[in-house]
Amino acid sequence: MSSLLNDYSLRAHNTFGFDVRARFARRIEHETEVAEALHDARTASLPRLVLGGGSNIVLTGDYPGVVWLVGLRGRRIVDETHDTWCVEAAAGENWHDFVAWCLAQGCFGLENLALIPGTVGAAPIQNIGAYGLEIAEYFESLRAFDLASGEIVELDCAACAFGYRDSVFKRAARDRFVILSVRFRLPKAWRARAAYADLARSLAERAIDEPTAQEIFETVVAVRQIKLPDPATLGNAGSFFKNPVVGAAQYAALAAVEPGLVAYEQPDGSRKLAAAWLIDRCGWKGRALSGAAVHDRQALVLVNRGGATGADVLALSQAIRDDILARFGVELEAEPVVV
């Protein structure tokens, strides 16, 4: 049985760096530790928190119970078709690594996700996207260990009910799964997903007019390094607020007293606004309460400059939402749980 660690410390498993402690936690490095862990006398009575990376969680103090620490392992190439790759990794696996092992097995389509921190396992919780794309296009399956029957079970796309930001995992299913592996099917008729404006800005002036998936991939390096911060120098969970989306009447009332208002027209009629030019405008980026603070230079990104606790975060992101309200009579919704 995998031992437990008292008082373990936090601080290197959440992106904020916020120190705080754990009562227990114990790592789960092989699927068959997850079934100990949760028949474990010694801590079957106590709360439990299953974490990956960290990447988009707000832990405000001491966790009372036992932290799970996910160090699933593994990569490889499941099968292939005529016309696909099918590719799996276990939830362990670091995200950004896995897009770059697909590149160099010549697996390509999630290039576009590269340097998104968190782990494979955190990615379905999310539904993680950038630079227009999100997982779910390409997800295949994933295999989870059911905590409420004590099997292992898998799910399709249509079972994890994939939406903006959010999948089952985050409502009717919360708590319930850890995550074990997931695959993907990459399509071999590749084609380079460009159209995003700050990429194909940056693949502009690289002089690239048909970019390998390859360059993709640096290209949203570079700019994601150019515009967001690097959580091992700087804590973050990367973007703290969802885009909200508008009817139509909202966005044209808005969009005829604020000049220059960025939205984005959805397949439905509604605009998805951009948060970061709400938060801007509102004068917002850079602007700090106690140790936290809005990042310089991009204002989706939440900061700890150093000393902050997750309250600290809690009442920025509060303070910037009652502005939003105020302004412009939009929701801001947080990405990262709140624990």
Ligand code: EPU
The other form holds:
Amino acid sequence: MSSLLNDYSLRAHNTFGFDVRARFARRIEHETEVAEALHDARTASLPRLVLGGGSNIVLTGDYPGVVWLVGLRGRRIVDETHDTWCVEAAAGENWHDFVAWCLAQGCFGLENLALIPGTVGAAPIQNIGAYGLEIAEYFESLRAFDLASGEIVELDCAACAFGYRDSVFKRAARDRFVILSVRFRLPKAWRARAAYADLARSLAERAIDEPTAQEIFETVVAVRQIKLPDPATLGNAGSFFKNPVVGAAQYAALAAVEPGLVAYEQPDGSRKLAAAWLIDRCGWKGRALSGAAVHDRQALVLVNRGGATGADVLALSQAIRDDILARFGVELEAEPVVV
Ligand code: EPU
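Show the form predicted in complex with this ligand, please, because up to now only the form predicted on its own has appeared in this conversation.
So here's everything in the complex, that chain up top.
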């Protein structure tokens, strides 16, 4: 049984690097330790927070309960059919390392999601996505410990109710499950997915016409390294806001006054607006409030320039939201979980 840690610093467990403390923390390194942790009388009545890489969370203060640090490890090829591979990783595996491992096994498909910070177990919670791909597309199932029943359950794609940066784990099932492992089914008939503007441009600059999966992987890594700050050197949680979706009429009215507006048409005729463009247009790029700032190379990313608190980041995000609402009539929704 893993030991209970007292008054534990969470600084290394959240990518904003906020220096807050948990009253208690414990590492979960074997699946059996979830039930043990649940029944530990010393913490049973306290609030509980399950943390993977802490890459999509704003910790606003010391945590008064117990934090479970998910460190479950293991990756494997589960099975192979005539036209697919099934790969699995335990929840505590680093997401990027898992993507690289899949490629090394000859199982392609996840390479557009290279370098996304965080763990495999956190990936389904917000249906991580980048460069034209979301995990929902290749997701097969996950195993999770159901804190309500004490049982291990298997959830398929429908049960996870994936949406854009969204799933059942952010809604009806929030705080109900501890994800243990995740499976993906990858088609053997691989096709490069290279249409996303930034990726296509970068491949063209490298004179790559027909990219291999490895070349997509390397190019995505390079693009991300240019645009997105490395949490190891500048605290952040990736995109802070979702790209908002507006109806066709609102889009037309906005586009009439803002010809540069960046938007992507959705299957139902609505438009997903580039929140980064809206924020940039309002002059927020590079601006700071206390130690919290808008990243100077990507307006959708809020950063901790040093010494910022969760409250500073929330104050900055609120100021941005107010401004975008006043100027464009568009509500921005935060991507990270606020605790
Ligand atoms: N843009 C600006 N100013 C900026 C940045 C971008 O005007 O400072 C414009 C760009 O010119 C572009 C548009 O906004 O036309 C969109 O920008 P970009 O392609 O960089 O993507 P994004 O919408 O900002 C989304 C995801 C990212 C993901 C990239 C690539 C969301 C909330 N964010 O960002 O995901 O990596 O696309 O697919 O959907 C994350 O979720 O944490 C994340 C980083």
